[in-house]
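For reference, the chain that follows is the form predicted alone, supplied as structure tokens.
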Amino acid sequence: MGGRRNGSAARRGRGGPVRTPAGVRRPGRGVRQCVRGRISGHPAREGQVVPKYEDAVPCQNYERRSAVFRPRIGIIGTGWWATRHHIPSLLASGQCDVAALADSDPQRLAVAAQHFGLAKTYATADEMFAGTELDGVIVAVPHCDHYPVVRTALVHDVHVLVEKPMTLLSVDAWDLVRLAGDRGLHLLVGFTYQYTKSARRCRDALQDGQIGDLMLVSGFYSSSAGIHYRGAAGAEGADAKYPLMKPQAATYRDPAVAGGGQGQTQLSHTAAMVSWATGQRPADVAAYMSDCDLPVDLVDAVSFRLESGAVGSVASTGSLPEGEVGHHELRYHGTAGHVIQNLRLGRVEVHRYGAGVEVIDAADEGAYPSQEPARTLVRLILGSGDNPAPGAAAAHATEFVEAAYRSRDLGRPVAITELDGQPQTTRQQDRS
């Protein structure tokens, strides 16, 4: 990976550092602010920093900032999703510039670059890395690519935001996880829900023990993904809803490409709320999965067990015919009370025992800002903000899916201490 280096470290000879504008807090030399200890029971190696869980992390580049910086952000891979939402996310936000496009797909990429007005494209992020200063990356390429690509992203000292499943396999999830926090890097992954004011309350309302110790989790998740696994997405009659780019039938149903069906696309949802919500690694997970005659999994239910022993089941089938209505809720139950999460309608409420009922409805963002992974990623280069999808609650929901299909396979219970690289652990620390 030769060619210049990118972020913080390409910058710093360049005239000496920029004064801190009013209002953006500077954490002394920008070393990231970190803890010796677990990450939500995820024991640190021995003498490892490792991140906070729920924590963002305090850029690295405070001391170039300006009141005109406008960070360069670079996207890699111009499917139909960076194209509908990351990029003109970015472009309407008027806090960043999109520096450049990279992408394998000589078509894609040229389609893109046009329509958005973009000169510098690459065929490969090397390319990119080498040939364009960047602040950013937005990875949306195929599931199986993310490790790579992430990797290379945080090599380069330049601040990540991926696309869901943060990875295929939990070792890999962890290693980003370690990285970032070695070069003090901002790591954000694509869980939408968890970009609105209502799960934050959801977390809330879990984490300070508003409903007493959590005994009980339960979740449903219904959608029409089915017609990715079948490869129909980019049929005749789509344009309306992909009017630039169509998806690619191998991302989502070849399991060598997408890692599964349901499971990837859409349980990963559940598990990533779930694991940033209570705060909680998973323990145990027992799977059972349907194909249905397609290549991978459209049919998911699972049981497990968190490491506080609380206990929990989640189903999800992608089934429902294109514009059917689905349904995306979890429940919370707790000693002292309980907690509904209704994900399609940003709606949450909480019930505490005798102390009434609380409700927050989606505010002005909606319930699925699609919009918000990106500018989330801008505001933490800029100083401001906090990570709703840090690495370590997304390399959690890595741990629940990889087990749970290890289970299918394996028609038995899988303890996560048996995924390769985890360490032998199975009770929850301080948060902190």
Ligand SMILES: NC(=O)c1ccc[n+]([C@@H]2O[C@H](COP(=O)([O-])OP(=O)(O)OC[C@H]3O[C@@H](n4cnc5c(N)ncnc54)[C@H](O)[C@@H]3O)[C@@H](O)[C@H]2O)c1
Contents of the next structure:
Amino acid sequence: MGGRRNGSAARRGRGGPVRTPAGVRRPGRGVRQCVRGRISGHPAREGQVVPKYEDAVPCQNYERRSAVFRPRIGIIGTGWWATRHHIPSLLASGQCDVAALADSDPQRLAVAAQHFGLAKTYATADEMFAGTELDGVIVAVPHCDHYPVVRTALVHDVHVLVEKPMTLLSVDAWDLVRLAGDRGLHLLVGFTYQYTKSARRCRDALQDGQIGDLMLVSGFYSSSAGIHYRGAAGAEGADAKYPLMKPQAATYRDPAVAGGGQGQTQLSHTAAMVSWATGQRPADVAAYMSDCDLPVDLVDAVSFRLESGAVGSVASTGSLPEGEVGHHELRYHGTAGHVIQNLRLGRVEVHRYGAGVEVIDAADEGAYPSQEPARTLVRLILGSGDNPAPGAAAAHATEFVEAAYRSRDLGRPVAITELDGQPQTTRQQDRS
Ligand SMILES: NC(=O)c1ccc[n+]([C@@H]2O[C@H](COP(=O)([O-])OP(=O)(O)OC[C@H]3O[C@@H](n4cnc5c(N)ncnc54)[C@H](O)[C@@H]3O)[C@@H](O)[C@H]2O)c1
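Output block for the form predicted in complex with the ligand, input the form predicted alone:
Expanding to the full complex; the earlier chain stays at the top.
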């Protein structure tokens, strides 16, 4: 398979070979993804291919790239998270060039460009692709824009790391998964906990049958994200949580922008971990949510059934005061043992009944390795490593969260097969 071109460069008629080292093969359209199953019984998605997570992008077809190849990475959305973690992580890695920045807010764009000493800036993703050749992008814009911006990037044949939640609607998430697979592009999602050794160990224990057949999942996720739903984020400054800039108020508190509160912003982490670690898709979801007089939900309780028949419940609150440490935990009970996953401590206990306990303590890699997603994108472009947060598992998380909001609005359990790409919540419809 020959090298691929950045679409924008190709359209402008720039001649010459693609900037890839000699001998490098990029996976292309001819390389098919493995098929895990097909959705049936849903009019909008009958026959839709659900890729097996690890095989959605055929990474094994990459060959080692030469040491001189430095992927060119663009950043779309130069807000809090990108300037706090992704851009510093890329610059410190020494393995890539941060080639361009794009942000629709000229002031935030200028602040980021000046702070990091980066010259190429654009107001939109389209302008960025027209003006700069790129190998990958990091998309860190508000939730409602994840889908259109990522789609634009994939159409321009660049690899993508998109922040969580992947999209607000599952129909959009699957569209991106299909598009990335068809074009042989990496699609990673910023579910940071999945980038840890302990999470991999947890997944191995569950998927290798070490606790027998999974019967029950229970989870809890508390945080201080409520400050964002209240629009009460603290001060910006060198020693603060927001060294360069804090999030824009609408990003987390406007339902039309964020798609919801705790469900989109925090519970999505739990939903993604459950899907990725168990390798299972949710089947039915029933939710209660309370917004505590905020514009979006603050406290969520969700019960669910996975496609294997295992059942579960997860609860999440964003009500902690700023600075208070939250608890992020999942427990998986099987017929032959159970796994306790403490996400925040990077600690996993695998209990096999009659065979003792194995403890994996990966605290050394940091409680929350926020630098890893950006570096993983670069490593994948360079042809090494694997994708610990692939689009397909993230699409299952989108299904879970979308169904949870719909269940809240309808006051009954919602089957994933009911999701059809309609606006996510009736509340959103009311507002539009
Ligand atoms: N993985 C994590 O733990 C984590 C933590 C925080 C935030 N995030 C995610 O990162 C994303 C950004 O969050 P944030 O806190 O940095 O928000 P933010 O408000 O600080 O930044 C968003 C930026 O995107 C820009 N923008 C909006 N629409 C755009 C568009 N269409 N094209 C280009 N720029 C656009 C805005 O002007 C703003 O500067 C969100 O998806 C959020 O959930 C993830």
